[in-house]
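The data below hold one chain only, encoded as structure tokens and taken in the form predicted on its own.
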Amino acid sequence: MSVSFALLGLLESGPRHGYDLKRSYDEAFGRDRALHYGQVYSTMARLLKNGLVEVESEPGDGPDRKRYAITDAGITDVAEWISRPEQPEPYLQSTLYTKVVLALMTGRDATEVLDTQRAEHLRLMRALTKRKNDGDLADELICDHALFHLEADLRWLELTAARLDRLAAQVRP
């Protein structure tokens, strides 16, 4: 996910300080990976340089506190980003496929590789299902996305196990 666009989108509801942006980002998007303050401020500096945000200084006693506001150009960029489809990730060269082929080429047990991976997928699916059931709507949606990908991986594992003899015949020297 693009942190820049997420922060710009958060600014559309009104100007905010960097720490407010971090808190809002973490609540909405950073459930598993909170944003570091340094990343917020370096991203805001880049957006400022590119004319996508502007700084509003607040009067008062003490150090200058910056509030960031989105510009018209920033609003346009966010709108274009939201409307642009994401490139599907086809995983045409997966690490798992490489491990299976190398296991076959080197005389190792490729079935064990597949079984070990299947067990790890199922473990993660149980954890995600628990999180989904215990969480809020955002957790449900995020976990469903991950679970659907894991289900597809499990289908691939089963299909590969069924074709292992054919694959072995092609890759063994």
Given for the second form:
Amino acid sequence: MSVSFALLGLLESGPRHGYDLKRSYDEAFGRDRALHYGQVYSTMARLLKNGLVEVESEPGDGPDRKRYAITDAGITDVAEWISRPEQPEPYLQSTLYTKVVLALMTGRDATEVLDTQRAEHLRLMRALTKRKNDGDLADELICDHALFHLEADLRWLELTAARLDRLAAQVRP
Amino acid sequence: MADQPLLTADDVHLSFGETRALQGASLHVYGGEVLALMGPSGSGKSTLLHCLAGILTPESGSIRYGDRDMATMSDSDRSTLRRGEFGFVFQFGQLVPELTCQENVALPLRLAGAGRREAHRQAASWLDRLEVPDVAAKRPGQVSGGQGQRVAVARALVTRPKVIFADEPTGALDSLNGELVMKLFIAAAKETGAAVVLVTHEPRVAAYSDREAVVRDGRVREQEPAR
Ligand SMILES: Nc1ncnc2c1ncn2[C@@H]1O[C@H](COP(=O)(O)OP(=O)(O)O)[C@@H](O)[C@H]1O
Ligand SMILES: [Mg+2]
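Any chance you could show the form predicted together with its partner chain after that form predicted on its own?
Expanding to the full complex; the earlier chain stays at the top.
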């Protein structure tokens, strides 16, 4: 997954110790979710086994004596990963859609379902907006990515709210 | 947040010919809050905003500002209230094209009787606050859309109103400029303690609010204020 590619990519600028690598990762990508040391070492062990990194040992012992360096095969892998487009997520199994349809089928208030969801989405969007405006450019870009996705959900929600009568006519037995 | 609403719409009805724009709209606006009015196009958001601002008079129901019923106020009292306590930001076309941006911002102060020098000084400081000091001498036609909206925000804030009514203030801007306008607008409004009634159909703009109310078919579903 992307954590191992990110760690591998960070090594392209030069060999690093595990703890150094973790710190760089957390700073660049780990905003909400810092890596565990364990995850760094297990990932490095796997990359080592696959020949994507190699170890430069320093005198002494313990895991922090090891410096990891990327291999040519590793660089090729990173390049390939960066240039490969991500699979767009189709979201065709939306839980929210299921709730709306079930509410209509069972005579519950589907507008209420949508309104409750809108409030929840907006709550999160407010928090992200605040964080974005208090933060640096990296915060801004990360939060904007989330905000645009949440906005897309909300647009769907508004369109659905406007078409509830038609949907009800279709799904009611 | 104050317990007593600053502005209240109670069961407001208003039609334009056959079109029933508002059919029992009720809403509360509290001092210092940013309230987003959302909802589909044609649902009655702008009409409700104009009623709240005393620009339109409801056929039935009431609009109260504090404990004063707007319907029982004289026209001149209402326009004094609008000039003194309210500020307005629209989508576009609100600046006087013949005046410079600084003169536009100074205008509400001049109309309220301030001297020219003092009005211009305050206008300049608001243009600074909205990070457009360099447009002071330009006319609205010579500045970008985003700059123009920041001038409009400065003009709305210059009289330190209690309530600012903003109808799709970023509607004509791209995302980046819209965000910048909102960020500066809301920060400045919070600083002066003005409440903002913000009509928008854009969720990312609504995310600058403290709470939202959704207008649908001329009625309002209002989210409870946080206590
Ligand atoms: N001055 C007017 N004359 C006739 N119809 C109007 C006028 N203003 C608004 N309407 C109608 O009233 C309804 C509500 O309009 P409006 O409040 O502008 O909606 P929104 O701002 O939510 O898009 C719409 O059907 C609109 O066409
Ligand atoms: Mg409108």
